[in-house]
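As a starting point, one isolated chain is supplied in structure tokens, in the form predicted on its own.
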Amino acid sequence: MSKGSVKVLSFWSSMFGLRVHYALDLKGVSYEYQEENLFNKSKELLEANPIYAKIPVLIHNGKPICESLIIVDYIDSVWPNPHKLLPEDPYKKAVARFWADFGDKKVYDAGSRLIRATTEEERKKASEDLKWALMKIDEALGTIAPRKPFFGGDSMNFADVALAPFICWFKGYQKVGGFVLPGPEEWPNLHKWVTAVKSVEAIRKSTPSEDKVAEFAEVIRKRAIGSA
């Protein structure tokens, strides 16, 4: 499936970058990948995203698109097949966008604070916030798509693509922050969703090793402690 040249500038473990990989891979779009050094960013990245100087960046036919959810939306518009990630129904579209945004504001925020916590009080608060956020996702899955594996029902949609990258960080949250994910008896919908996401070939294609991510989480924590 080709609509010109496609290039992705990102970092291997970035949740935000993984969203772009997942969307492109689900659509079957071929693309060039450029790994970025976050401490020595390339000239191409700085020129493509001069405002924030952050990954990920999608460069399509020489034109840069920035910010992960905006990129996923763009990909869905340019390559609508094999199925749309954003539902056509206005309400369902709004719900998908809400949970994608929830991932940024609640899951990412709590997980980031957990890894970087320098005191027991900070760690405990971040762990509680992360548990609350994931509990809300479990509840939402049961309400939005009862008895279905994904937010999108039988296939992944915009919310799934936005939230799925956090899965490979669960082990890091546990190893570095002591976070314990409740089992399937307590959160059946979340565990069903995680299993379903991991079974999708397009997702497995770009997802890094959970052990490798956990090791990287330790690096982040050591840097946070060292700068505290």
Second form
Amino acid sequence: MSKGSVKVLSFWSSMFGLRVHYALDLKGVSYEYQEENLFNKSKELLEANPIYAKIPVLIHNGKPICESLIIVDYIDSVWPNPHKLLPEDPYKKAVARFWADFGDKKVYDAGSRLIRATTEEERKKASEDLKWALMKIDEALGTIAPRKPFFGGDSMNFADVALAPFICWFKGYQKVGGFVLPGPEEWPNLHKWVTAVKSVEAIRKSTPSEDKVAEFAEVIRKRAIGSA
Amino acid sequence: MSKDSVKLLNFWPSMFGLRVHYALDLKGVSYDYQEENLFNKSKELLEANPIYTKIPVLIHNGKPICESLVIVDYIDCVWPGSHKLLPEDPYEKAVARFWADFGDKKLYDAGSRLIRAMGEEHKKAGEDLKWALMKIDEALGTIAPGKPFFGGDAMNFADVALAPFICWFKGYQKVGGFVLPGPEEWPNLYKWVDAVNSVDAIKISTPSHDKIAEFAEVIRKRVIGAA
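Please show me the structure of the same protein in the form predicted together with its partner chain, now that we have looked at it in the form predicted on its own.
What follows is the whole complex; the chain from before opens it.
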């Protein structure tokens, strides 16, 4: 099924890397995986991504593609079937791109600040911002795909793939940042979405253990405090 | 060309808004323009973009599309026939998207810090801006050697995303107190700048570089005043 050699350079807990795993796994594409040590990046990574020196990188037939959403877009172009991720309709496609990007601008940003906060003020603000972002996702699910489990309706689309990786970080955000996720009574759509995502077999393949991610979040936090 | 209603909500110096102008003008799409006062945003803007309340917003047949690169992508899907911006080839498309995104992550970010930061941070921002422009110069030489644009003979998605920063060069230099390296150092970049500036569609909406520089100084004075 795969057209040529496909290799993913990533780091096990990265939600950006997870987007790439999800896209490839949903489409049943075979690929090689290379775990990167972010304190001792491989020559291959540095040559594949000289601008940012970051994971994930997809190397397809020797050509590197960088930046997780660009990689997912690329995967969807090269392997449109099965499981097309981007809607054909331009407006629906724009909506999917918007919410994928929201994951970077608002969810990742707040979560990152939450874990690295060195003052109570920073922590509180980051926690509020994260709560707001997830609330917006709950609202969006209700508007865009009412009574459907995913942004993509009955199956995951580009927005779902972009946002789903944050689910395995919720425990870490809670442990390290004291962020408590409101329950299904408050956020029914988000919780239905989380349940639906977790029930997708392709998603279970590469999702790391939430406990391991939470442990890792603590490590990041200790380093952040240590260098403050 | 189209019997659609196309409206752009924007603020004149915004390079993000300029991306939308460029995409529409290159494709010859007619549109209404509404200048927003960012200190008194219109009800229309707040309703069209409740998440960010930012410009630009494209309103097409009553439906709002937000975030400049999402908007340009949308425009390219709706009006593909005239001046296709995204390459068909998946790898070339990914490369175009990468450099468009680089405009946000590295160029806009450095320029923004240049205007708003003080002391060491301000100095670093100037260096980061020069690094970003150097990378663009290198990329042009690698991706489209001997050609004026990222898109080869015509502007593509990456060109549209990056071109709006050209009219800010004067402002960046004024605020940063430096002179950007010239064509001897960055031959590809300057050939690209000349080529962009010579495109008729680009000339339609690009604001005066002097006015942008004045505007940049106004923001800078406010930042210094508040520091």
